[in-house]
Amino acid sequence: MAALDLPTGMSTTFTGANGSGKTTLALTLAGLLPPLSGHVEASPAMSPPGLRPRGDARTDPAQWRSKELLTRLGTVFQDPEHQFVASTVADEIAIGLRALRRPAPEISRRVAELLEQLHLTRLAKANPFTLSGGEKRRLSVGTVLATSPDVMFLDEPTFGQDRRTWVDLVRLVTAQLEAGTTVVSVTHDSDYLDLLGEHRVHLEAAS
């Protein structure tokens, strides 16, 4: 692939057939996979403070620690279960905030706010693995929204949603964009593309 830039504060969408590499590209840009070729370079303004220069480490997300990624690059996986680590829905949303050592009242307030926005309040004490597919998807989005990263990577964010929860998810993404967050979405959802396909990147499957 030629050079790819992600416009700051805009919505970028990755489209293409299954197997074209959309998810791999998103995870690579998010610092979760090493590049198969080439290199990934984040804006120097995003570099974690105090990070010792070692080659391209200051701008290479793959070399940042998980705590350094929390407020910089957030990722919603294609399979939400791959990112669940807590025993309750509320604790799952709170994990990143606790890792950042945010004050308890702030954590409680933010968790309650996201539970309400994602229609998960009644499931606050449920085990994340017992949720429906659509509920798991919304929870995984909530865990990323909690720490307000500079860039959000969403892999099929609207999959499994009904009309009401689809609208609410799109509103949440739109609110992030309005707040200056850069959003990158892997999607096959034509309605989502109509609303949030500001900058589209189409990948062709390897022949």
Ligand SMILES: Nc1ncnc2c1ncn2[C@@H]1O[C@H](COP(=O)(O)OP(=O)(O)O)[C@@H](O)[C@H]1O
Given for the second form:
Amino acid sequence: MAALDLPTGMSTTFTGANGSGKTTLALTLAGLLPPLSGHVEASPAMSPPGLRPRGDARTDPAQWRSKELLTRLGTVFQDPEHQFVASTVADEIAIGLRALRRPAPEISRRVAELLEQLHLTRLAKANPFTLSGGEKRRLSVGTVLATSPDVMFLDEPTFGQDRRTWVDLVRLVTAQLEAGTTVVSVTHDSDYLDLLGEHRVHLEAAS
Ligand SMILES: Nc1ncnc2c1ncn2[C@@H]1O[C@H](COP(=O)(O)OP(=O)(O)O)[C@@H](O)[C@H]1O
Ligand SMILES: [Mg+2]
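Go ahead and give the structure of the form predicted together with the ligand, now that the form predicted alone is out.
To see the whole picture, the full complex is given below, headed by that same chain.
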């Protein structure tokens, strides 16, 4: 691939056969994997403040600290369980905000608001691993939404959802786009593509 742009505020989708490199590309753009070749450049407007020893560090997401990623590039993994680290649903959502040392009242407010939006309020004290597939997926999206990243990467967000949880999920993503977030989704889902395939990137498997 010569060059790929993720237009600000738009929905970009990555499609392609299994093994074509969609997940690898998304994780690379999200600053979680060093590029196999080439380079990733974030818009200077997104760059963390402060000077770094290496020249390109401010626009190279792979060199950002995890705290700096939280408000800039959020990633929802294909398997929600890979994301869970807390013992309750509410704590899971609060983790990023705590890492950012946000004031306690603000954290409580944001967690309550997200639980409501995600239809998870009654499960606030449950262990994330005991949730149903649809609930786990919504929670994994919520943990990333909590810190309001500028760009959100979603790896097969609708996989394993039923009709109702699918609708909830698409609503959440649409609301993020309306709020100005740039959304990048890896997907095989043609209904999702119809609604959110504003900017489509198709990956060909290497031969
Ligand atoms: N640009 C690349 N060059 C070489 N190997 C790659 C590249 N992108 C992905 N791979 C490898 O190909 C395999 C499948 O990639 P993955 O990103 O999981 O594909 P997908 O998500 O489309 O199923 C992985 O082992 C990955 O390390
Ligand atoms: Mg994948």
